[in-house]
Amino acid sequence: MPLLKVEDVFKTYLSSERETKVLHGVSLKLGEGESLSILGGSGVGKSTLLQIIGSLDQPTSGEVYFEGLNLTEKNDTELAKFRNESLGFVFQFHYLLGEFTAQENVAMPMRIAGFSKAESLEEASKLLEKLGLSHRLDYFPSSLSGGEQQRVAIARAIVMKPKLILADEPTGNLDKENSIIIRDTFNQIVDELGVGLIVVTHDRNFAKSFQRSKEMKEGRWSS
């Protein structure tokens, strides 16, 4: 069984004035421990097609399967505690709490599921330990660069230990050198946790660097 199963996904916005088809039967499969990007550029329907993997939209038609339940007959309620249980979030902007410490970013999901303080922070700072990010613990986010905030990130989406991350072009505000960094540290997730991945990005070397790779077109795949 995989992780995932996207099934003929179709989205179509209506407004007053206009219809917007967005995605075109959409189908996709990811397994445990597996990478994937999703390459194209601004307006194809990629950054949809991740919302609706996590549950923050509804497909106009289609399912979507995690693990073999359907996510699509789920109630608000019960995706919820989907989202907090089993996926991680990643932006291109990093959303990090200016007036919290890196340790405390990382820390908030564990604090707001009901684990105790100490217990929080002690597993933020093992995860910024494994990132790299030791000596930077009780800083402030305007005190890191683009790519720490980044990698604080990316730690406080896995802090909960999900067994999805969903990363919508992350490096889309990064350099170069620091693209590669967070490139290496998705790798190094996937690899130590065996947790999926799947990023969205129109950076076609940076999609590359995944297991698997697909483009979308107008709401399909190219091929």
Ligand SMILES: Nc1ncnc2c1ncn2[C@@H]1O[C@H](COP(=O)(O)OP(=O)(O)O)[C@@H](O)[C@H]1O
The other form holds:
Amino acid sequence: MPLLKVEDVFKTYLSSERETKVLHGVSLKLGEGESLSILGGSGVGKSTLLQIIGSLDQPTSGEVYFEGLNLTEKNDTELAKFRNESLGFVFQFHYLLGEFTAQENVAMPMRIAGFSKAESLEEASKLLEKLGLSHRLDYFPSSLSGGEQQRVAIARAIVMKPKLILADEPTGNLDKENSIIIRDTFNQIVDELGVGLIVVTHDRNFAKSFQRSKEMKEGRWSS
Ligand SMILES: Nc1ncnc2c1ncn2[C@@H]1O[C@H](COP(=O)(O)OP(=O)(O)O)[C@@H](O)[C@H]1O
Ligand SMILES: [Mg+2]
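Switching forms now, from the form predicted alone to the form predicted in complex with this ligand, please provide the structure.
Now the complete complex, all chains and molecules, led by this one.
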């Protein structure tokens, strides 16, 4: 059974003035511990697809299965639990909390889930060390470089040991050097932790560095 199966997803946004057809029958399978990049220009529907996979939005039609369970049949409470336990999100902007240190930011999801302060901080410290940031534990986000901030955000996304990471333009805000570091970090966590990864990008070079790559054009796969 694949980790994720997306079946013939359509998405149309409706407003009083107009109808925007965004996804036109997108299907996709991802195995456990597999990495996939989704390449595409602006406005083709990449973020919409990622939001639907992450259960943050509903498809107009079609199904999303995670470990064989149909997400489109779950209620909001079940979906919130599913997201907390099984998914990690990384965005273009790091969304770290400015008044907390790197280590505290990474520990935050564990604290919210009810783990003790000591255990959460210990796990955060181990993860940051694994990602080459042991010298930055006590730094506040504003004192970190863009690449470091994004690595802290990745550590925060994996601290709850999710099965799937969803990353939306994670290098959209970074220079080439830092993009390479982020690419390596993602490949490292896929290899070492066996986590699945779907990463959306408009950077063709970045897209090439994952196990699989698909390209999206106007709400459909083009390859
Ligand atoms: N909430 C929404 N309401 C209406 N249209 C939307 C909404 N979200 C996205 N869209 C439209 O869907 C299209 C695809 O958007 P998006 O998935 O964000 O593309 P991408 O991430 O590939 O740049 C765009 O035309 C966008 O304007
Ligand atoms: Mg987008």
